[in-house]
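A single chain, nothing else alongside it, follows as structure tokens in the form predicted on its own.
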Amino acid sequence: MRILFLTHSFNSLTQRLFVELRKRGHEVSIEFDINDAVAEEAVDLFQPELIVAPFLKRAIPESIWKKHLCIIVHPGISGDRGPSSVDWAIMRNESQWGVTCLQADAEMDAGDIWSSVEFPMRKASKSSLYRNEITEAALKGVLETIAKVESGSAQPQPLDYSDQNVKGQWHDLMTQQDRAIDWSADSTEQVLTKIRAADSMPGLRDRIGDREFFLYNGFEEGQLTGEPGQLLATRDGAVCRATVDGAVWITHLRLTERKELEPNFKLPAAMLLADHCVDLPDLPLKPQEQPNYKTWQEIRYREQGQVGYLYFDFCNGAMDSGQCLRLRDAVRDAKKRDIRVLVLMGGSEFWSNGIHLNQIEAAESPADESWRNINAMDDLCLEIINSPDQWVVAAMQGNAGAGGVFFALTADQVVARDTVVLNPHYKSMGNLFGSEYWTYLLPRRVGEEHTNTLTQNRLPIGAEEGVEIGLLDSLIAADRTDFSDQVKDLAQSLLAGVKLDQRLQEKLERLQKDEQIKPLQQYRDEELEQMKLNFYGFDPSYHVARYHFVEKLPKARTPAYLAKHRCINKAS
């Protein structure tokens, strides 16, 4: 089918649907929902057989839904209506939730229902649910809807609140007052629930000292205590704050009202609370430390026999200079241990998205911080590439983008969950060239033709396509828990295999041969020479694109590589 996506942004849900529908042979084009006139023009140009709205912040214009079949992907169960569906589901501790594909109509979320898919709820943030359960349910629902539309005989079901199977209801927009934390009364679980329901948008508004912030990314702390609301400690940029029955770690904040030159985007909590943290104890945890209580630990190292597992759970997959160097040191320490297989587990939400654009934007000199960050990332990559005594496995359970994809290729073997979406390119960030030794790592895996396609097209690919072209070695079809179990089985089979010594020897010989043909340092120097132009050259594209990205400025147009209908029109 010819399918047009009308969407507020090309987010993880939209990308997953885009990848899966194209894989099934559908012709998909995308238009950002900028205004009615732009949307109407896109429809006229593309003449879609179906319009899908996976992520909208306003209603589809009547001029479109009256003439075309438009499917709204609503993150709620049948009958659920309103703009804060998942927020309310988390706050009410719903055990089941779902996604409904309904037909656009005059009344918001009240159109006929084409499909409804439910799933069990986890105690997780709204953004985590979106990236996982909601995305999977949406994909199933959209595929069911398309099958019904293609059949020509199936009809949607009108929304009928007298039907006992329709359990949803209308909910107003959740306000900050609805979410407000009462530090003198709310338990740790209540505080975490409120933070989760607001993560990542709009964030939970709260006062610390004499300033108000939006709070993000909360975790339970099982040992520290203090006066409710009191800041207790810092760790790796996060702050710990007391509740009535314990404490929570909060990793990121955003100012609600900024003064001149202050940032208006998410940053590490301790960075924005620097004046409050001067006298607080800093409580770093070494990766190999294993507390016997609940806490927040950004980098963890665990060992089973001669297999080491390195976990790095960086918020939104972004890796700043300090995080890259701490992870490099963790890799270095792991390599000194008596292990033969090292598994890079990444985080539960993301594998990696490369350098930390928010931290760079907030720096006194974004160009200098960009340079520090990419060099720290390269140092990490080099540490992994030069691991002659360990077989290194990258186990990608979450999405990856830009340098984060090429960071994974430093491993000897790359496996991924079948749900993973990859963006192996930099160009959309102001024609950034990129480093992470990608000019060495990528062509040897996929060849020159695929290298050019991946880096120039700026489109996401699914894990299945990644395996087909050689970017990845294999897929694991599993949920989050089963994925970890299967990775551990894989690691143990590698350890027990009779060919491990042979693999390590071949790996060493290949590295030595490659080094003779063209040293790794030369690849790095050439990449960084291009990056220096991005950071310090006359073309400001990278700095402009980064500013637009971190400030989340409204899109002025849809990029040509997404809006296929506009390219077709120009060509004709």
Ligand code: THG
Given for the second form:
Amino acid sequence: MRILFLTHSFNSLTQRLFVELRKRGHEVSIEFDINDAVAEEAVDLFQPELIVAPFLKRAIPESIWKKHLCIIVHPGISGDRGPSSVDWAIMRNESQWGVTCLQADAEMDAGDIWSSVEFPMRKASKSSLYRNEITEAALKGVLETIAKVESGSAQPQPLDYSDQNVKGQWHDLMTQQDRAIDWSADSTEQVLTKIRAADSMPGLRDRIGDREFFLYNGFEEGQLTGEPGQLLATRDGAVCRATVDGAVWITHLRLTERKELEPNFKLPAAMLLADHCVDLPDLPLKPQEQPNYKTWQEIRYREQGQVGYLYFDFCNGAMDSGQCLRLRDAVRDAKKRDIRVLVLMGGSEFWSNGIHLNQIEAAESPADESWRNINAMDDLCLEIINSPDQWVVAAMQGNAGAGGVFFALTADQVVARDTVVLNPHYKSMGNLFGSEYWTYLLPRRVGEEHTNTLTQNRLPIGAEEGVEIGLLDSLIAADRTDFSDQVKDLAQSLLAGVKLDQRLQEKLERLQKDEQIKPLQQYRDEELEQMKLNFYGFDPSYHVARYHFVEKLPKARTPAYLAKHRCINKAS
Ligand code: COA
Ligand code: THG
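Next up, the form predicted together with the named molecule in place of the form predicted on its own?
Complete assembly follows, chain above in first position.
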């Protein structure tokens, strides 16, 4: 079918539906919901057989839904309606939630129901639920809806609140008043629930000292305590804050109002609270430390027999200079252990999204911080490439973008969860050339032709396509809970396998041969030569694109590489 996506942004859910529907042979084009006229023009140009709204905040105008079947992907159980569905479900501690595909019409979310898919809720942030359970349920519901539409016989069910299966209801937009934490009364669990329901949009507004912030990314702390609301410690950029029955780590903040020259985007909490943190103890945790109480540990190293597992849960997959170098040191230490297989487990939410654009934007000199960050990232990549004594596996549970994808290719074997979406390109960030040894790592896996299409098309690809073209080695069909079990089985089979010595020998010989043809240093120098131009040259497009990204400026139009309907007609 010819399907038009009408969407607020090309977010992770929209990308996953895009990848999956195209894989099934549908022709999909995308239009950002900028205003009614733009949407009407897109419909006229593309003449879609179906319109799908994966992530829409504005009403689709009657001029469209009267003439075209429009499916709203609503992140709620049947009968649930309103703009803050997931927020309320988290705040109410719902045990079961869902995604409903309903037909757009005059009343918001009251249209006929085409499908409704439910899932058990998980104690997680709104964006984590969105990237996982909601995306999987939405995909299932959209495929079910398309099958019904294609059948020509199935009809949607009118929303009928007298039906006992319709358990949802209307909920208003959640306000900061609804979300507010009372540090003198709320338990740790209540504080975490409130932060999760607002993470990452809009963030939970709270006062710390004399400033107001939005709070993001909370974790339970099981040992430190203090006066409720009191700041207790810092760790790797996060701050620990006491509750009535324990404490929480908060890793990121955003100023609600900014003064002259202050950043108003998400940054490490300790950075924005610098004045309050000077008297706080900094309590770093080494990756190999295994506290027997709940706490926050960004980089974790665990060992089972001769297999090492390195976890790195970087918020939003963004890796600043410090994080890259701490991870490089953790890899270096792991390589000294008596292990023969090293598994890079990435994070539970993201594998990696490359260098940290927010930290760079906030730096005194964004050009210098970009340079520091990309060199730290390259040092990490080189540390992994040069691992003669271990077989390195990259186990991608979460999505990856830009340099984060090529960082994964430094491993000898790359496996990914079948739900993963990759964006193996830098071009969305101005004319950024990219580094992470991609000019060495990508062609040797996918060849010249795929290298060009992947890096020039700027489109996301699914894990399955990644394996088909050789970007990835294999898929792991798993949900979040048993992904790591399956990775451990893989690692144990590698360890037990008779071929491990041979694999290590072959990997060493291949690297030596490649270095004779062209030293890795030369790949790095050539990439960084281009990046130096991106950072310090006359073309400001990287700095402009980064500013737009970090400040979340709305797009003025849908980029041509997404709005196919605007190219076809231009060409014809
Ligand atoms: N630096 C800082 N923050 C980043 C980031 C990066 N490199 N990549 C993603 N994020 C943040 C986003 O700002 C967003 O933050 P929020 O939760 O506060 O809104 C969050 O991570 C999720 O990103 P989002 O863009 O919503 O995810 P997506 O699945 O829709 O898109 C990408 C994934 C990778 C296409 C997109 O995040 C992206 O283009 N990131 C930048 C990649 C890049 O250019 N890296 C630098 C060059 S190596
Ligand atoms: N029919 C039509 N268009 C739609 C929907 C529909 N567009 C998307 C919409 N469903 C998604 N669901 C909602 C439900 C309620 C609200 C917005 C999207 C809503 N918005 C507040 C308002 O408009 O006043 C503002 C909320 C905010 O500030 O974020 O109530 O079913 N044709």
